[in-house]
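The chain below stands alone and is given as structure tokens, in the form predicted on its own.
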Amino acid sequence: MERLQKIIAQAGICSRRRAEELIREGSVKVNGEMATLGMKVSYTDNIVIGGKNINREEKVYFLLNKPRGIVCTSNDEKGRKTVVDLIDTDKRIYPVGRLDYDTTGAILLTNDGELANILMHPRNEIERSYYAKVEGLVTKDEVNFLKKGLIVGREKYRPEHIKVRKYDKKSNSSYVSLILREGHNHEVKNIFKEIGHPVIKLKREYFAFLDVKSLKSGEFRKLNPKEVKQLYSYKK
């Protein structure tokens, strides 16, 4: 998140001081609402000045097979390597949603705020498929319990699909696949922690219809126009 006047200046529209004046004059809207001085926004927000959208860059779209130990942000205060650092582009991109530091797999990066908002909004129910190694042997009763849905804190989770792929009795662990559509933070970890099976390893196998089977860890590819159009079709 950055202050609105800074993002306007970085977009090359005007100086930061002039951006502050425009905000005070009521010439700037964020996501359809009148902006206020000092408010913080991200590059996924729709920023309009005098009726014109400031996002004028060519839109780019990347699918990354995120490695372990990489943070999902465009800038990290601790100086750690980010998913943006792995993409070879001169465009100002950001990740669509997040994967935890120790989670691997499919994540999208783009500078298209409209599409990012579509994919992150819960009402569009974007499918996310995960493969998890968890502590302990997950029972059939526990699988059935999860299928019915559960509430953790204020969030409701209901896996659309969940299946134990295999057991490793030697290490007392289970390998489980599941599909979720809610898009909550730490959703898989929260679910398994609630039933007493903390996650050991986690990979997102695909996001929407996009998988990373053809990509090695740390590799990425550009989406083609047909794929971008298909992602836009998720908007309800």
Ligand code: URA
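What we label the rigid core is the largest C-alpha set whose atoms superpose within 1.5 Å from one form to the other. Positions refer to the first chain, counted from 1. Bear in mind the structure is a predicted one, so any value in this text is a computation, not a measurement. First, how it differs from the form predicted in complex with this ligand.
Residue 22 shows a C-alpha shift of 2 Å or greater between the two forms [criterion: core-superposed Cα displacement of 2 Å].
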The other form holds:
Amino acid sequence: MERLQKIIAQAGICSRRRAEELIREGSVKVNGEMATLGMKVSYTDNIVIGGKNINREEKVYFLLNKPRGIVCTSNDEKGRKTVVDLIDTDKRIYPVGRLDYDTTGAILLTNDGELANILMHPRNEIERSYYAKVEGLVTKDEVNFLKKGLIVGREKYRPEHIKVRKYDKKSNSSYVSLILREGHNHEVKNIFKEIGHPVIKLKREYFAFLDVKSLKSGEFRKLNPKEVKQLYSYKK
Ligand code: URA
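I have the form predicted on its own already, so could you send the form predicted in complex with this ligand?
All chains and molecules follow, beginning with the one already shown.
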């Protein structure tokens, strides 16, 4: 049993606060009866808002180690393989945020709209930890420059824990790890392009506290209830 407003928010209809308003306004019915604020419902109860039945799918949560060459949407207009195609489920899941076509690593997929919103909201500053191979030698001065934060286009980036792990003389490329908390599209590529070191390869090693060390490329696993609860606790 869960509170009605939580179930409505999880279905991706609106925020919990808005759900409470809808219940107070008398717009929500449970099993044909007017709902009351704070009431608890189960997955078998029928919930109707403003005359419409809400989607009551059981919530599912997956962590995928995304391979290269896969798009991060639930439906690609060009018919390419998507991250959703890699997960064995009959639920209507979608990725939480995006990794580029050629980026590998940790990506979450769920049908829980409320959690997806929490994790994607910049205010909640979810850690995204990356390992990038970039062109050229990244110098100490450049690392110090990045540490101060930078603006590229209209976006502000504040990379943290930037470390040059190695420099490969033969290919003239550097391997750099860093953490970002904003979640902008192409954030790592934009940062390194700005300082003249285009990204050659990119992997997301962690999303929040979840890493993909135990998963081979293309493998996924379900999150356990404790992990889901921990992800909810990122809400500020
Ligand atoms: N930053 C990028 O540039 N690409 C990604 O896929 C993720 C972060």
